[in-house]
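Below, in structure tokens: the form predicted on its own, a single chain.
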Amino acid sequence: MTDDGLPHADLGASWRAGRPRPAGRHLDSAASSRQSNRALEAAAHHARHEAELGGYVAEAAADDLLQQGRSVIGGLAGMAAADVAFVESAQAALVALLTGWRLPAGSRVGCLPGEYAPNVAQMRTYALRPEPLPVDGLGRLDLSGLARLLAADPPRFVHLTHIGSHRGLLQPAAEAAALCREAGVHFVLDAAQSLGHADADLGADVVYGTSRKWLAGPRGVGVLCVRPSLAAALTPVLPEPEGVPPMRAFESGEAHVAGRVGLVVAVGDHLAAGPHRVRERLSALGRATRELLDGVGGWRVVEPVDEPTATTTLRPPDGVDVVATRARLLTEHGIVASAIGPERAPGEMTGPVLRVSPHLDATIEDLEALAAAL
């Protein structure tokens, strides 16, 4: 532990030293993290190769690195390289999954009442019927209620957002996956906010997410990981040639390959740091954020103080405009945070919140500066 109570000070120092100096105080990793110099340089190096060699020749030259990346990313989800497809975003991953699955219209999908609104919109686009899973007063999945649902009237699959974008609750995904597996129901994990933040190797049939958040890779890259038992039931628009893993058919041939290269390097940095150590420091940062901010200026923290995530959401005092506050924090104090409107999760949110999501390099001084600004 360090003098300020945060564990693994070396991670904070190395994260800070390995990145461009921020223009202010970046407390918005749940939106988009700061890339490392290594990731930036790797993406730029590949882009230069495209200019020198041609895009497809450069992609072929990077094939070994990309395959290593699929293997490592698959490992984070408890799967193999053959189970991984690079896509453009978490939303693109969900679209690819639903496009390939081709479920009958009207198929029921169990998801949280506070499900991310774009996920619900995609399900409805594919004529699926999202139905709310049982939750407690905080919005955390009720495992006993899930077990009863699976026994009495199971949905076609259960979709669980591991950590919401509007609330820093960690859902009991491992327990939910086990219940679904026992009931013979597929379990899909939205790990957009948990890859690089929480353990995602939990036994899900599908894990999908994005590069730009807690893994701190480039924007415009995402991943879709599907176990072979379910991948065999997916039908891509155009199948891959014989001998190529079936999930590769879900990768776009017009992709930003330089971004994929940057993500692979970023994931390597994550593994080098030690995922357990990363999670411990992020959890400690979340606790420190909640302890410092709850009640400041009338703002109230939504999450339990000891929630093991780095994401904190704050309800505003009466009459305070969250969007205007976010703008003031940026322009007057150089603090980057997010204003989250209720349209993000209309089934759960009753009003806007201010989201604070520090990464490894954040300090107690940064959090104190935010408290003073609020």
Given for the second form:
Protein chains: 2
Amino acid sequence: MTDDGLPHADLGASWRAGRPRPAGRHLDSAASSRQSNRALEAAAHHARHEAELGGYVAEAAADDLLQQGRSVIGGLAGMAAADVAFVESAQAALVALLTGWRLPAGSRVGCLPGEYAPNVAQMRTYALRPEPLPVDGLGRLDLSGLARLLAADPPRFVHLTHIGSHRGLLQPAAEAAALCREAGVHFVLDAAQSLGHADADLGADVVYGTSRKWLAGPRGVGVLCVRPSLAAALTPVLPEPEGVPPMRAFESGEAHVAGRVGLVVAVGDHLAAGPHRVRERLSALGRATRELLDGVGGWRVVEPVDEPTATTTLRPPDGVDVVATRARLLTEHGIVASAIGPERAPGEMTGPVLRVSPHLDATIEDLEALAAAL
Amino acid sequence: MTDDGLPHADLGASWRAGRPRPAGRHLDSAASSRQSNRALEAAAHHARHEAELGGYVAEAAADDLLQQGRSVIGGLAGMAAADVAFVESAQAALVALLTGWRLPAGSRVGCLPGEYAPNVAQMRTYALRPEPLPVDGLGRLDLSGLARLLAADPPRFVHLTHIGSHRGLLQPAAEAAALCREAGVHFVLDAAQSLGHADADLGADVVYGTSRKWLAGPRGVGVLCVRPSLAAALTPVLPEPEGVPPMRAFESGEAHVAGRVGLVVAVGDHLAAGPHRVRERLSALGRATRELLDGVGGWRVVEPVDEPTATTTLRPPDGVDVVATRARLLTEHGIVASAIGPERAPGEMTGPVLRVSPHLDATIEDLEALAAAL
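Can you give me the structure for the form predicted in complex with a further copy of the same chain, which would complement the form predicted on its own we have just seen?
Let us now look at the entire complex, which starts with that chain.
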């Protein structure tokens, strides 16, 4: 195993060896990561099984595996298998939560000013009133400000996006969860960008996320984890029979079950790799990305260099178009990254950024190639 | 090609040849059908492509194929590509429609008394009031009664489930659509059981359905088709930019795109087989099922023998448990069918039924084996 100058080079090597050979340099796991051969095969195998046995017979045969998956995913959120519902996406999880919660119209929700625009739009669809939480100049939650807000005029619940889609900041979720718990305010963690990337076992009442990003599972699968005390207060569209865990009523029945099987395999690989080791390597990749790219060609890194995430965003030099740059990187250099427009988080972004989000198998050479291309 | 006593034996043979060998006798396409090798491979190939290229690069590469799919699926509903949104399931389609429609609380919806319980529950979640449409003793829509209702006290819209999940009746949807159009009342067709099974190009304002049943596509994919006049009146959670067809805003972005690719292949196969020929063979299979099974062991067929569908339901003899029978058929005879409890359609069912729903590749021998096992 070659030392690549980053911690846990073995993880990088085994990630690479266990996946289809990339067509280029994939630095876009905050959009959608690269599945392993094992996860791809597990999903394809289940789909074939459906054709051999019938969809529901195959699903029943996968029941134990799916329940193990709920258990392991629950563990990432500090919850139990019974608290976990498989859904289609992080957005579907938020919709399932808000549908079940049935909060009065006009209920106030504390959100970051940089909250993900589709989340804000969903909350408004449910007639909720998102209100900005106090943050510092970078958009990081101000904990003293949160404590004052909770004491003076608490919202109905706090919704914190753990790591942004538009900025690789890790929000102080454990501290925020503790403050909310003391104040008796429910705390909901959007972990779409943090499951498999940062520790999400932080005492939240709700943790929801997606398969396809840092867990590197299939697209079309998400998870909703709700603590029993809050789950008991949710009203499903159709209740489950007695004896079934209440969160099962929030699990979609007409579903991409093969994708759930693939996700369970991917989460198993994540645990086998060691979540701590994964986080250490991802943080080191983030640091390396920022050190290598800040200032190159006039691009400026937004995040602090040592932010413990693998997501870096770059503001363009004057006159450089981010969408065109992203397209040029892809077509001329085979580098996959994302252009993030300010509509993604209009409460915080003043212009577009280029987002670079390597997973474990990225190399310093990949980042150097990006620097050279910029 | 052997004549199997049913029309279009070639379709049965080619369906069988193009699919994984079934583990038993699959008579359960109203639950979930058997995908073809081509559809399975297309979905698996796209998922692998995602791992090679990145999820969004792979999706962009599949853009033309997906647009062809919208066009062909729109054609099944008598609409255009721009009117079609890919979603996760038939239920997700209904949710997307009701979320966008934003009808006043208390709006009345004309539904069959035998309406699918999850549909009724979704409508109630949106504070709509489902009210029973007039039907005959079997649950078939009474068109004169509908005309009188539309003249005297029209509901906000009519929602017709084209073929039930609990009963293989084909509702007179074309006639109902025409009456609604004359009365200026929107007509929504739940085609979850009819896409790929019956003609759904009948003049409805909305047609929605699922991939995994009679179209024999992947699980986790559904479609919502809305005519432009109504689409223009819907409010999406997040609008699309100018120039994008408005229904695209109802398409989920965080999706099982590989499944959409698989569905497009499956729909292509359906068109290549000839929808008329498919319907003729499915109707003949339904007739053969009813002729072979009615009265066997005291089981009674609910549908008229010549109902033009492939779905048959059977009432059990006194003292026979349907769930136990379904389990016995599976474990002792390898026959896949469904037990349908009255909670599926509590406004109409008085007890459980066994549902038998062969697709094109089923044989008279499969049905005889079921008769012998009952």
